[in-house]
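As structure tokens, one chain now follows by itself in the form predicted on its own.
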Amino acid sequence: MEYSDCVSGEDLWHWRQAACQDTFDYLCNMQFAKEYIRELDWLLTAVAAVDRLALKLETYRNCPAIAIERPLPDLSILWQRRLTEQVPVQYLLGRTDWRDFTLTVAPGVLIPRPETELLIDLAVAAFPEADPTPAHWADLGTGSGAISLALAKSFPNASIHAVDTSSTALSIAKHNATQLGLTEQVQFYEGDWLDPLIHLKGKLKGIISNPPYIPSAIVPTLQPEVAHHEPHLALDGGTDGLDAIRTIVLQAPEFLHSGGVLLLEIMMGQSEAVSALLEQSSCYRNIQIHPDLAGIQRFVQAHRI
């Protein structure tokens, strides 16, 4: 983070305070206005030199000089927008912590959710020891680049392929992956799922996938920030949400090679549907279901016969 102004710790104070009130009178629900005000706490943490701990005790009062990213009249706008536009404070950042690194996010790609940093944890797990010979990993629907980059640091001697149809996603991906120097280890490739992987037929250690999943019908009824700013082509997964992990399901057996792994995030109550796609092909063993921190089914694992 580059700090390029400075404000008193008593003017930030009144700003916060301002800016809780505007919440509370603007969405007149107090419960509500707590996880804004939890969200508002987060933006001050990650444009200013203050923590959490600071904000609650309110010791950061009496500083006479706190860094800060931007001013705080543009902190007012943004803040705003957030109350009335429902925009994603990530996207009105730019940016978003997730696993150990910062990404750039914006509306052409999905926020990374914490949920799907357990997918680098099972991928890690399924593969706990060093690689002899340098392996492949593909990860499919890439977006920001979160799950390839995480991969690359898991795994520092394979070679990742990132794969997106979206050129607004691949950029910046491309731009995240320079940002923490890992573009010689990730490679980036427009195109639909495993099409343009043709080269590393049977040759994958591992296919990783946060595919869109939610059916069509339910998008629309998603919480604002997500059905008004996120991009549809990474939650849209067909009328029953499973266009895409069917696609993955039927081509990855000809890209694994055997042993390799398939991992993919799916919905709530999906396991079941997803399970008996991977036994009906007749190409998969050890098919598993690995729950998210909440307890819900959200991982499926399956390893190539």
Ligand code: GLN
Given for the second form:
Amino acid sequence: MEYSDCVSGEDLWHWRQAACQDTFDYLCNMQFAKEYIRELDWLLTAVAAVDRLALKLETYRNCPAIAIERPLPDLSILWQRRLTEQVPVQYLLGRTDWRDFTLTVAPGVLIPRPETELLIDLAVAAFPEADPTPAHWADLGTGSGAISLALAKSFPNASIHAVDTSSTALSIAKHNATQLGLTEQVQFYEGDWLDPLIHLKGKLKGIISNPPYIPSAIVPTLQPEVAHHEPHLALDGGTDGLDAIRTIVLQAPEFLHSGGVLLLEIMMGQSEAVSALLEQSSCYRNIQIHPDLAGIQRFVQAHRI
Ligand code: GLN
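Return the form predicted together with the named molecule of this protein as a structure block, the form predicted on its own having already been given.
Once more the chain from above appears, this time first in line as the rest of the complex follows.
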């Protein structure tokens, strides 16, 4: 975070009081408003040198000067957009924290979710033996680049191939790679799933994807922050939500070397259907389902025979 401004604790306190009042007035629902106030404090901790405890105890009020990255009138505009347009805080800020780094995000890319962080741990756990040989990994539908960049950090000897059909997403992902100093290790390709990686047939050690998996009819019913602001391209998985997953399960065996891993994020309730797709292909062994931290069957793992 780069602070370009300063406010007094007293001014910040008054600003927060007014924003809380606006929130209560706009929502007319105490419980709902409290959820929003939590987000207001998250926004404040992200843009100003205050932490949650200081906000809760109001100790910051006595500080003569608090560094802040945007002037308070700008913050008021952002908070109005949060309230009236339901814009996710991450888009308002233009960034999100994910694993141990910060990513630029904008409406052209899905906001990386905390549960997806576990995909990287599963990739690391898939090969417990140390292997110094340079490997190739693919991340299909990279979006902000989150998975590819985390893979690059976890496997410093590997080459990561990040694919997306959206040029907007790719430009954000490339920007993130530059910010994190990972441009040498991560290459970006525009296209559908494995199509741009024909030169890597039989050479991939791993294929990872958080593909669109939400059934089309459910997408408009998602919370407005998601349905109205996040790219449907990254969410909508067709009638049963499995269109992208079917394509990946079908294409992956040609690209993975023997023993290579396919790791996919899936939606609650899809694990049986996806396991069946993997079984039917007869190209995979050791098919496993992994839960996320909420206990939801969230990931599927299979190894190329
Ligand atoms: N996990 C996202 C959501 O719940 C969906 C991401 C996806 O379709 N891959 O909104």
